[in-house]
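A single chain comes next, written as structure tokens; it is the form predicted on its own.
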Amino acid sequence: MSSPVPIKTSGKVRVRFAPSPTGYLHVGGGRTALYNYLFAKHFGGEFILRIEDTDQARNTIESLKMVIEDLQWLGLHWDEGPDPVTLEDKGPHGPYKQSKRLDIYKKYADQLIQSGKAYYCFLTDAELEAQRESAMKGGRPPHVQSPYEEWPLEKSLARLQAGDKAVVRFRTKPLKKDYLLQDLVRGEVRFPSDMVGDFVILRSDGMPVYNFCCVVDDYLMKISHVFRAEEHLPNSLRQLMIYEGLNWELPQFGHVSLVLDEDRQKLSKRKGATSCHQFHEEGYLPEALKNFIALLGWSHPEGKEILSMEEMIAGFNGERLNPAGAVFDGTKLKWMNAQHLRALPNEDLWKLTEPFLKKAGVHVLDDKSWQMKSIETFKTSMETLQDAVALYQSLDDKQFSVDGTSAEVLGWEPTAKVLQTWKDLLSNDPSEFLSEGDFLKIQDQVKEKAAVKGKNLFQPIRVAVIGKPHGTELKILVPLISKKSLIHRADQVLNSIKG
């Protein structure tokens, strides 16, 4: 592999993301979409969403909606493609769903047939399998040897007219040369033409295959640059042949590294969350996920790690993409999410956090000043929005209970006196909420009046506040719980001792 070739952007930059709608967007696909989006925005170009939905058995409208939902959440808004609400096409180069472009593919397949670059093949599945087995036994590449390659077109058309089915194959035997791909990430990549035999471009039911669709769509949609995962590199030879057969100019290709798990295998669901939707559900911010996946195979010119969308667009010109596999580090993602989360204004962070609390059934005060105070208190303890649930549960009276781990503390001889003193001092305090200073003052008074110190003081009070002897510092929590609630909780714990 040689050095990456220079990127040319003399004309209008037009890039595309072309997912197959089979479910929520994988983070690897999200990264491909992001790279194309950043490249387009850096050069003032256009980002197109094209839907590769010719696999009718696996592609569904529901899955298309899932992909669109994830792209919208990430903020990767496209200039042309399906409308995110109606799914109707918008843009001058549609349709943008391949299933709606079958007549277009047939037109160009016919053009290749007429020019002798492709032909109708009537080989059955059984005949193809027999050929493959024979080639394998003979140590030969399993390339198709079609007896129909040299048939006159009129003979093939007559057989089709009679009702027989045929695929359309691209003719490769005359192409005895090496094909060169000037890859924007990997440099010059060489493909000997005999790596492939005559390959199908149209199935017998008229459905086009991926490589043919891809070429036709990229050309007609005026795509200038294609950034895609390295797993598509083996498709390049067939696509180069089709471009040549149609006398079309190539876009510039860049094959980016795969996203790997910690075992350096392709990231898969068995290792945890892999879809953008899952990370959304787990409370990650789209800004953080974009920042993280952008750096899986690319580096900022100034070496920055925490990046806004504006900084990524400004720095992404396609020249710092690394061909080496990028390991997905979940710990690093969580750290990065925490940085983005803590940088948010409290009001914005509360709006994002509240739905997680509601979903978990956590009841909080409907008071803005309390909400702002609580989020300011807890944000440094949060790595994801989901982390807020456990933090706020300790403030919810309906979820207060005495944990089993409190049994030992409740059995200590001075505990009942500590709790009663705590309750009495709370009852005598005139304020609705204690400040941190008020709490520390009352805690010192309990220490003096109950003649206790150390764990005999702190742990019983903690049980009276959160129902267990260990957890968040009380001076942080107590100012967020009303005095009325603190007294009620102390009563519950005292009653559990008496009971």
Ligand code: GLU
Contents of the next structure:
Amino acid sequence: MSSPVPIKTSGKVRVRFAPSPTGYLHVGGGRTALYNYLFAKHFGGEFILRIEDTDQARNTIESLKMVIEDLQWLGLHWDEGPDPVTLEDKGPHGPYKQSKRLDIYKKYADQLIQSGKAYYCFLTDAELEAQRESAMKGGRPPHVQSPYEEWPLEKSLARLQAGDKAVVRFRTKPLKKDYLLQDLVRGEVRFPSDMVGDFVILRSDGMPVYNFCCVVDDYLMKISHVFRAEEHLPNSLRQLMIYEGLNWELPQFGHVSLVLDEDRQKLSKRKGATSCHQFHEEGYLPEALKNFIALLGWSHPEGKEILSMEEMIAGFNGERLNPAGAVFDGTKLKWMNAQHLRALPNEDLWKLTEPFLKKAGVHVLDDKSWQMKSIETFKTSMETLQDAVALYQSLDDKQFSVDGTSAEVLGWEPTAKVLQTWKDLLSNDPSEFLSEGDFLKIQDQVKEKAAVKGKNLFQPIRVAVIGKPHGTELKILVPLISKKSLIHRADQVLNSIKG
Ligand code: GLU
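Next, report the structure of the form predicted together with the named molecule; the form predicted on its own has already been given.
Every chain and every other molecule in the complex is listed next, the one we just looked at coming first.
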């Protein structure tokens, strides 16, 4: 699937991710950021982070920090934009926060007013509402009909001088034609100009609206390509009109498909994790999450599924983007995470796992070779870093207790003998840790000495090691638990029988 329109990459490739920070980064936003990043890296271009924070009520500094933290975790480092630590703007095309660019928007709004492409409109909210209602009743499109459209500029300026408030509207009536967008994902998209009426570009408090800032910034920041969510496709008409009004060349756009849940609805918090932060906390690796979200709506040229960052960069040239909605399959993400996790060197995997254990209060041995041995043993049972918690809990003496499911086993007649024999044989063994072979040998000796076999043998020993009759194979766990600790556990279980 090549791009439906030719991709121009002759000039400098400059792309941007432009979040409106309202909390942690949504996986859909993460994917948009990733596509732009991959495209920039593929063509040796630049990746810019621009903060669309003109909605001051919703866009907080805390949210900005959250988005930055998530992007940093994903490893999508930007060439220009707020510094991740100080949040100070860095780069030659700043400021990169729209709230710091208000004078710039004012300048271009003035330019549009002077050239007659925009005008001051003094309609009140009540008048606008009345118009909307009457249009609805009459079955007409709800476009504003502003009498101020006809006003000479001097008259409007005088009214402003007198202290009245006005929005600035973009004039659409003279633009009677179809606007065409050559979309890198969707091919040619046609918008009849009458889909919109005269739209606001500056509010009466001087705050610019998204469609206007976006055009001004993309142009001034020399953005060459924009990959963004499909939900912005309808905004493109207003943006095309503004580009035309300012006589500016537009970047190439690619509107990427929505991320859907398994019921083909827009992915929403109600049905599970949707933010990159949540996946981080649940023990997913950034490499796996990136790999997974990259393939939501894009395919690698060789159809590869497990991809490193280098392979994604090499394969991502703006083609092969699927216009159909992409379903977020959590099971596949887990599988992919397991693949990435198991491919990590033990030392790296341990470093990533340890904080999860600490957070869960699991005690581990401060011994490098034990740590490497344990992670090597457990990595095949882990799909996420969080999975390590339950596995390491079984090694932690402080968390050892005899589970209620052991009651039946503890009531069997030969159990006490099995456990006493197990404990005695352990006590006679000189080593600090048993190897798998030592363990199997001791188990055989218990079988002989206590004259039991099958579940009468295995389940009591299991209870003596992990506190319950079912769980991970003992030959895997026993070599990770010190002999001293095994004896102590056996004692506890024996006492509970006697008690
Ligand atoms: N600020 C917009 C958003 O967060 C991005 C718009 C765009 O990429 O043009 O959805």
